[in-house]
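Just one chain follows, in the form predicted on its own, and it is written as structure tokens.
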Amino acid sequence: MVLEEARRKLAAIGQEHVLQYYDELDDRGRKNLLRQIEELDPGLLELVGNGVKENERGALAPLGAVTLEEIEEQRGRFEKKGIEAIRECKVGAVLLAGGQGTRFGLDSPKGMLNVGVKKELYLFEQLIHNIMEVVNSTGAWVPLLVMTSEKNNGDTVSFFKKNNYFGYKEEYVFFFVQKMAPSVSYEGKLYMEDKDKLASSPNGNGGWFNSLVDAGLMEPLRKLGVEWLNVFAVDNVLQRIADPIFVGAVLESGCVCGAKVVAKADPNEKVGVLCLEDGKPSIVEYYEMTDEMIHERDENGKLLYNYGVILNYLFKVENLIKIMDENLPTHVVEKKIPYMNENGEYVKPQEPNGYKFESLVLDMIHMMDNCLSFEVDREKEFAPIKNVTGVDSLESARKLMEKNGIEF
């Protein structure tokens, strides 16, 4: 894109201020800014132009799960089928690790958070320990794809290399960078991070598959024979990855995806719940549920909307390819956005000051024809680290790590 094209594009959407420092930039800075303007999707800005609206939901209905008791009864059969698939390299794992550890005082990737007390034990390291349990029990390496962001890619890659991939086989580890989305003020004006850079952030965990494809990773996955991808979040230190029992259950069910879920600790627990929406699998967020939905029970007194997702999904690659050209809903999220003010000073706001744009993996579930809801024991598989103390915190995760015999 040349300067005149950039001016026309920005003028058409009322964002001419993006070029206000263009004349002060060197050639590299000018090329960098023009590239960002070229990649800018004006459609995103339209989402805030007439006021932010929530995405409309269809008709919601409860969805049960294969329960812990049912899984235990069929454990041997599920496990055998899952081990066979893993040994044939049909299963890959995708670690969503684009976030920063700012809530924990880190100016580095969240996966570099030290969760240890008596010794250093990093989030990345413990997740590798978890997947190594599968490698050791099956005798097969699981391809591991690590999604980073523009902000943390360099730190993440060098951290893995410095630590010799925590014992994982390097040739089975692939890194790729998540796409970014611009950030805007409440008035819909693009924020600048620097004179040659739009303020931007990772475009949400729903962008993982498109980012993986754009990084050219489909070819090595095809060569290895990968047919399924297990997607999981970096912040759950007890995450079971490429779990043969889960894999086997999904394969046997004939479903094109699976979701690990936990029974809600209480009706008002703040978790997204797996359900049906217009007859297809979906996830309803806790803040979208009516009071009736929250408390509704069956004839045995069990909550109808009972199973919360833990961001551990298994997708059939063939079906991911089918939905690639379909547009995921874009969620407009109010956030604190660091920006460069009119005086050219970098500002870190203490309160929300605008919007970011995100696509979410939960919307990918709704694009699938079916999904196996697979219950897991929350005390063995669900220790998310969202805060320093309190609920879903480093403090609570350490208690569960101790209960599970993890040395830290």
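Just so we're on the same page, rigid core means the largest C-alpha set that superposes within 1.5 Å between forms. As the structure is a computational prediction, the values presented were derived from the model and not from experiment. Residue numbers count along the first chain shown, from 1. What changes on going to the form predicted together with uridine 5'-triphosphate (UTP):
With the core held fixed, L314 shows a CA shift below 2 Å between the two forms.
After superposing the rigid core, the Cα of L190 is displaced by 2 Å or more between the two forms. For N163, a C-alpha deviation below 2 angstroms is recorded between the two forms after rigid-core alignment.
Please supply the coordinates for the form predicted together with uridine 5'-triphosphate (UTP), as a counterpart to the form predicted on its own shown previously.
Below you will find a single chain and nothing else.
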């Protein structure tokens, strides 16, 4: 794109300030900036234009789950089936580690967080311990794919290398980098990170499969025989990965995907709830639910919209390929965005100062024809670290680690 075209594109969307320092830039800087302007999707900015709206919903209905009790009764059968699949290398694991963890506020990748007290124990390390339990019990390595972003890829890869993959087999670990999206102020103006660089941030965890394909990882997965991918978040220290019981239950159900869920701690808990939307599985956010839905109960007094997702899904690769060209909804999310101010200084805000654009893995569930909702015990499997203190924090996670006999 040449300068004149860039000017016209920006003028049409009221973003002329992006070229403010163009004359000061060297050749490389100019090229960089013009390339970013060329790649810029004006459609994203329109999402902020008229005040941010959430995506519209279809008709919602409750969806039950295979309950803890039911799982316990069938545990042996599920486990056997899951172990078989893992031994045949049909299951790969995808660690989503491209986020910036702005609520926690770290400069390094979140997986490098030391959650230990008496000894060092990094989040990445504990996740490897968790997956090693499956490797040890099945005698088979589970391919582990790690999604990073442009911002944290270098640090993540060198951290794994420096620590010898925490004992994991290197040839079963694959890194890939997700895409970025621009960030804007509350008024919808593009933030700059530098004179030749738009402020950008990872574009959400929804693009993980397309990024994995773009990185050329389908070929090694095919060679290994992987048919299912278990996607999970970096910040849940109790995360069960490639859990044979879950894998076995999903395979036996004939569903094309599965989601681990926990029963809500109370009706108003702020979790995304797995339900049906226009007859297909879907996840509705707590703020999208009416009061009636939140409190509705069945004849046994159990909440109808009872099961919250914990970002642990199992997808059939075949079905992921089918939806690759479909667009996921874009969410406009309020965040803290580092930017260059009018004096050319780099500022790291303490409070949210604008919006990022993200697509989310949970929206992929709605693109699947069916989904096995699989209940797990939150005390054993759900200790997310989102905040420094309080709910879903390092503090609360440590309490649960202690309860589960993890040494730290």
